[in-house]
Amino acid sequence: MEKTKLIAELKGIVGENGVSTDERVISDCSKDYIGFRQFERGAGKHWEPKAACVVSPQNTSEVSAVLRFLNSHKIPAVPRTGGSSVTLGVEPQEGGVILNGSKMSGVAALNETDMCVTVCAGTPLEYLENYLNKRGYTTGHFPQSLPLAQVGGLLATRSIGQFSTLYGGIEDLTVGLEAVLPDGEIIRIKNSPRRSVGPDLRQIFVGSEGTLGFITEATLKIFRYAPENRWMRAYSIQGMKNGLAALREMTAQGFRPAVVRLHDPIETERDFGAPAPQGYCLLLLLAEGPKTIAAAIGEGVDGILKEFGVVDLGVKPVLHWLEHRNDVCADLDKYKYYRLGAIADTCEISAPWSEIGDIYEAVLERTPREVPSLVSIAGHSSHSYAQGTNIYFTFGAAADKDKPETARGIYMSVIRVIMEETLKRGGSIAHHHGSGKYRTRWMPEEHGSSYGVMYRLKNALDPNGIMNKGVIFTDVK
């Protein structure tokens, strides 16, 4: 469809102010914070595809009408809310439409009896958390992107928070939701503590990254908020594998501190000022909830950890982490790594306990050999389960400021090693950031024989393939 007609038709649906063709608005809504894009923008380059416009509906009915129109004309659409993607997940198709849900914001209902809150897709998580805290509650969901994130994006990317060992991921917190299918049909999955009437349809949309529909509203669990009851402690422990073994024993015995973080020696020195002896890892723990439970968890895990030769470092490193855990959000548009001539980023994977230590060691052994410009690679575990844990790799590599077009190749050479070593040992190549567009090439190996089921869902719900092309599905371009 010719662009002028497209814009006119969309304005007829959402109004004059609901459609923007301003290049700055389009660029801002296309912005992704993956490391090589930040390097490119630091150099003044904007190589991401350009959408025809940004459409900002104000309610579910408008979302429905917009998608019905786009689907009938097979015009590609990218759903978006908070804009904190680090996976190319919100970059549009050339000439497509960005469907921005950020104007759909607010708390629709707080149910203190049923312990849940219903919110619109564009509701900022930070606003929601402050709203609940004033009333004595919390979502229990604290991703690093908290100052930027909005609820719809959290569900779409299957987000997880830093207190997940206690509260779980967003999939565990979702009670019900409303979504609009690509053809404009509005569906609602009612709120229920649990149902046994077929597959859990919430999970079709949670983690779908906008490929199967647009989430317009969600009902989330809430919890009593009592930060004054927290127990916290930091420890030094020798060896990453020894530290991982300690985490495994803790979770195997049934202890669930809200925060369980194991930082390797490089991160311990770089990010915490070396509170542990040289070459040692840093373990951060925090338990919360009723005072008696938090204290009992603290006593129990302390006893377990002593069997692994830990040294008690007190609470100061935990307090430091709590104070600075969201600092990265304030630095995203400052291009500090570009000014240093470097690409820096993270990549999170997960695996069973039996494999996670070997993945960590293999990645740290291979990357310096295969990426000549690598400056540093390190990692930490931050989300643990009875069956395994994650490693959140952090890395930096030198790049030529005069040749920003080379940044992507350097970046992806690091990612390739992480993906290969993870898949080789049966791990998952994304623990909580999602596929985006940069992990899609590894989706067939990630899903194996079940990958075809994903396509059946896609073909059933989005037969015209308009929703967030290039994400998850390798041949929906």
The other form holds:
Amino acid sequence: MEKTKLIAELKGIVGENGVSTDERVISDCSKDYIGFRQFERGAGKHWEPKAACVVSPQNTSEVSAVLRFLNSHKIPAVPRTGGSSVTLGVEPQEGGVILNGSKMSGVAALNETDMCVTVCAGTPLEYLENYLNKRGYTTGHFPQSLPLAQVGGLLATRSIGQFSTLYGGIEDLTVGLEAVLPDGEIIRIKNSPRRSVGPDLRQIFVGSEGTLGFITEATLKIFRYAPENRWMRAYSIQGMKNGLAALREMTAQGFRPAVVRLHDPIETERDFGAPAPQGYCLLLLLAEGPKTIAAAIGEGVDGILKEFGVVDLGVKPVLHWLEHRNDVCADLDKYKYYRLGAIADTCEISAPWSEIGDIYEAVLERTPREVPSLVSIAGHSSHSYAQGTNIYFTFGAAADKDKPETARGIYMSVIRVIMEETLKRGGSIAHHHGSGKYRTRWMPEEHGSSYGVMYRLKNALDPNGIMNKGVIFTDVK
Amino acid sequence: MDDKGGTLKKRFARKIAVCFKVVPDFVQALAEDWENFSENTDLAYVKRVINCFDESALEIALRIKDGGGKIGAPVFCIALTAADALKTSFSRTLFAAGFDRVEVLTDGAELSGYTGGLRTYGFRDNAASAGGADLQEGDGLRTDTELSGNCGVNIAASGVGDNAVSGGAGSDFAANGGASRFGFDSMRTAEKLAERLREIAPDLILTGRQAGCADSGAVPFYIAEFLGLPLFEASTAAFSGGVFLVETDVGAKIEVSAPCVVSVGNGGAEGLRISTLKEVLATAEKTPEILRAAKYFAAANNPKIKFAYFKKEKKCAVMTVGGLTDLLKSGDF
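Next block, the form predicted in complex with its partner chain, ref. the form predicted alone:
Below is the whole assembly, all chains and molecules, this chain first.
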């Protein structure tokens, strides 16, 4: 469809103010924070595809009408809300439409009896958390993107928060939701504490990254907010594998501190001033909930950890982490790494306890050999389960500021090692950032024989393949 | 070309010493620690960084070295700090970046990459005593001297003389760690650095303009005074067209002759160049020179200082079309 006609048609649906063709708005809504894009933008290069416009519906009906129109004309659409993606997940298709849910914002209902809150897709998580805190509740969901993220995107990417060992990921927190299918049909999955009526349809949309529909509203669990009850402690523990073994024992015994973070010796020195002997990891723990439970968890894990030879570092490292855990969000558009001539980013994977330590070691061994310009590679575990944990790799590599076109290749050479070592050992290549477009090429190996089911879902719900092309699916059959 | 090269070789600084300091990243310190700052305040949880002005000085030295290399005039670069210890990561960073020697002036205390357990980074005497100005409205504090830097933390000094507040490039042991170290005595810090610099006899001494806890900027001046050398304050410095030039904050370029002391800000070089992991790993055999001689140290007479911290409150509100007015009216944000 010719662009002028496309814009006119969309304005007919959402009104004049609901469609923007301003290049700055389009550029801003196309912005992805993956490391090499930040480097490119630092060099003044905006190499993401250019959408025809940004459409900002104000309610579910408008979303429905917009998608019905786009689907009937097979025009590609990319859903977005907060725009904190680091996976190329919100970059549009050339000439396509950005479907911006940020104007659908606010708390629709707080149900204190049923302990849940219903919010619109564009509600900022930080606003929601503050709103709940004032009323004595919390979402229990604190991703690092908290200052930027909005609820729709959190569900779509299968987000997880820093307190996940107690509260779980967003998939555990979602009670019900409303979504619009690519053909414009509005569906609602009702709120229920649990159901046994067939597959859990919520999970089709949670983590779909906008490929199967547009989430317009969600009902989330809430919890009593009592930070005064917290038990906090930092420890140092020798060696990453030893630290991982301690985490495994802790979770195997059934202890669920809300925060369980094991930073390797490199991060410990780089980010925390090394309040631990050289070569030691830093372990940060926080338990919350009723005071008696938090205290009991603290006592229990302290006993377990002493068996692993930890050194008690007191509370301050935890308090410091709490204070600064989301600082990165304020620096995203400052290009500080570009100015240093570096690309920096993170990459999170997960694996069973039996494999995670080997994956960590293999990545740290291979990347310096295979990426000549690597500046640093390190990692931490920040989300633990009885069956395994994640490793959040943090890395930096030197790049030529005068050759920003080389940044992507350098970046992906690090990612390739992490993906390969993870897949080789049966791990999962994305713990909570999602596939985006940059991990799609590894999806066949990630899903194996189940990958075909994903395509059947895609073809059933989005037969025209208009929704977020290039994400999760290598192509659409 | 040959003539020019010959001139450059003749006039080129052959030995450059850069005074630097590793400091806690104070912006990361907990508010409660600023509010209750004392010699026993534990800042061990705060990451350490090379003072930003000193980073500029270090980088400028390496650029001069690069320039010398291009014309066949080798330059020997020494990084010098006064501290109770220097973490291996910092010394390896400096070696990987191109420094030929790293020296640590210490008082003879046991040195290692880390001594274990929580450490106290504090001040020897009277660190938390009252003095200076009170908390004002706005970010950070207003104090006797408006201080630069991005940390939002300012420091007041009482009993002010020129040497009351230390800082400036080189060293101030309080920030580097260890209880029995120099505090904020710029003069004595500079005196001891100067003693070592006299032995090194560099053609050029580069320092960051100010550093660490107190940012007085006095150390470079004292070093120059003790060594009897001219001092130039510059935003940056470089060899250009066969002469050594310093550029001032207002853009004036001054040709200077070695030996001299140049105190630089952080406008000319954003920071120390990054090194690849391979380059860092290649420095495994290189270790800093530890100069334990007690002569470099003596009891310090610390001034009384007061620290404070002021945190800006942040608010988050949902901006809905047509709803902003209602939201503001409700006050529920």
